[in-house]
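The data below hold one chain only, encoded as structure tokens and taken in the form predicted alone.
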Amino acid sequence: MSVLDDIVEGVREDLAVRRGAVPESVLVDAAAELPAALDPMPAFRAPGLSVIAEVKRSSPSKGALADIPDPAALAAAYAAGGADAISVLTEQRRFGGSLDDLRQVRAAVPTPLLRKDFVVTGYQLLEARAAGADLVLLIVAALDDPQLLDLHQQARELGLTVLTEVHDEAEVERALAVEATLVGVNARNLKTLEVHPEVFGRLVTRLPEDVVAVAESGVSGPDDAARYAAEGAHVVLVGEALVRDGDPRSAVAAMRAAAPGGPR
């Protein structure tokens, strides 16, 4: 079994149990409830480097990263610093992430929200945006052809911008058969957990012009981000280096600033 597919398991027994405690009907009234989810999307497609910052605890590869008592607290850094979306991770038993965390950062900043996670079920795309969610992750590796499409479509009646994640060619054809606009191209492999760089430089030129690119994982700092901006990059999506950063409002702002020409 690889690394994605044990996390998958775990997550499929922590969603049974959710799905026991709430009914779906309780989270269509609630997403029902809200106003109309943020788009993303004009931000990034402006000129210039957008960052998704995450908040983010853990991880498979890594361990522990960070003590997040208050992850509103974080969130409102990182807007302060310019983040075009903030990235939280809601997976407990890797990242020790939850939905909590999400609506604490909901209810602090009024940023696009990330819901990162490993989407099997259109159930998890309510819970998404019942928190407060904008933005929502498939990933392609996790999922088939028809359980991607049906993700997508239900992501999109919710309102929710999909940020799709791929790693190689075969998945990033999978993703434009979806008519995906937003890519993630991961430089780590989720099966294995090891990073290889130069991955985006070699996937995003399969990415037609008017699709979003997102360089993901393997940015430590703004050197790495300038590196992805050159190759293409409209986003990049960091995590690990700025709960690690002592001051994640400059850092943001650091990595904004690392494109070619500077900040917008």
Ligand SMILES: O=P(O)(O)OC[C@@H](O)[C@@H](O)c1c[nH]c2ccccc12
Contents of the next structure:
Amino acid sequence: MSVLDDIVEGVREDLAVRRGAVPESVLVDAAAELPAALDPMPAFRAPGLSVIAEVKRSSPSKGALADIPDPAALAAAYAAGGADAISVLTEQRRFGGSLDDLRQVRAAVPTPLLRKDFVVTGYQLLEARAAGADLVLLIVAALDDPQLLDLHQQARELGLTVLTEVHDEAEVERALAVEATLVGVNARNLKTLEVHPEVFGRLVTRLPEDVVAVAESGVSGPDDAARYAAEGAHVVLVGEALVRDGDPRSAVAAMRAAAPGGPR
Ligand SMILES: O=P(O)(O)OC[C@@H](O)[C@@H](O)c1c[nH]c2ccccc12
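Switch from the form predicted alone, shown above, to the form predicted in complex with the named molecule and output its structure.
Full complex below, order starting with the chain above.
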């Protein structure tokens, strides 16, 4: 069993518990009372390199990264540094996150928020929207084509922007087949956990002009951000380097400033 299969199995178990506790109708009602989801795309398309800054306590590859006792305070620092969106990892077992982290961050910042998790059912999209998320991640490697299409449609109906994650050529084709407009190239292979920084440059050439390209994983500082921007990234998604930095506000600002001219 791959690491990804193993993670998804745990996610399904935890999901079954939440489903038992919170009926879908409660989430629908909660979502209906919120203001509409924010659209991050104009900021991502604007000149200059955008940053999605991630709240991430641990990971299957690196173990514990940072305690993050106050996710809202970290998110506020990211926002002050100019983050164009904030990613909150809500997966519990391997990444140490929760929907409660997402709710706390939502209460603290007006920035577009990404629920970063292993989404396999529409219930998780409703959870995301009800907790105040504006974007959701869909990982192509974790879904079959009907699921990918169905979840894209459900997310759009909720007003959520989908970040569609790919790691190879075949996954790019599958993402484009569902008309993905925001595509994340994860340098980390979720089946082996190895990082391959060259994958972004290889896959970005396959994305049409109007698709916004996000470089994910392994960005350790402004130099990596600048390299991805030169290869065509509109956005970099950064976790570890920011949660380990004692000054996350400046760290975000430095990454945004790494490529003032933006992509291509
Ligand atoms: O901490 P890093 O190397 O900056 O990586 C961030 C992000 O790309 C990574 O957390 C990630 C990318 N895709 C994912 C899917 C699930 C969980 C986590 C991820």
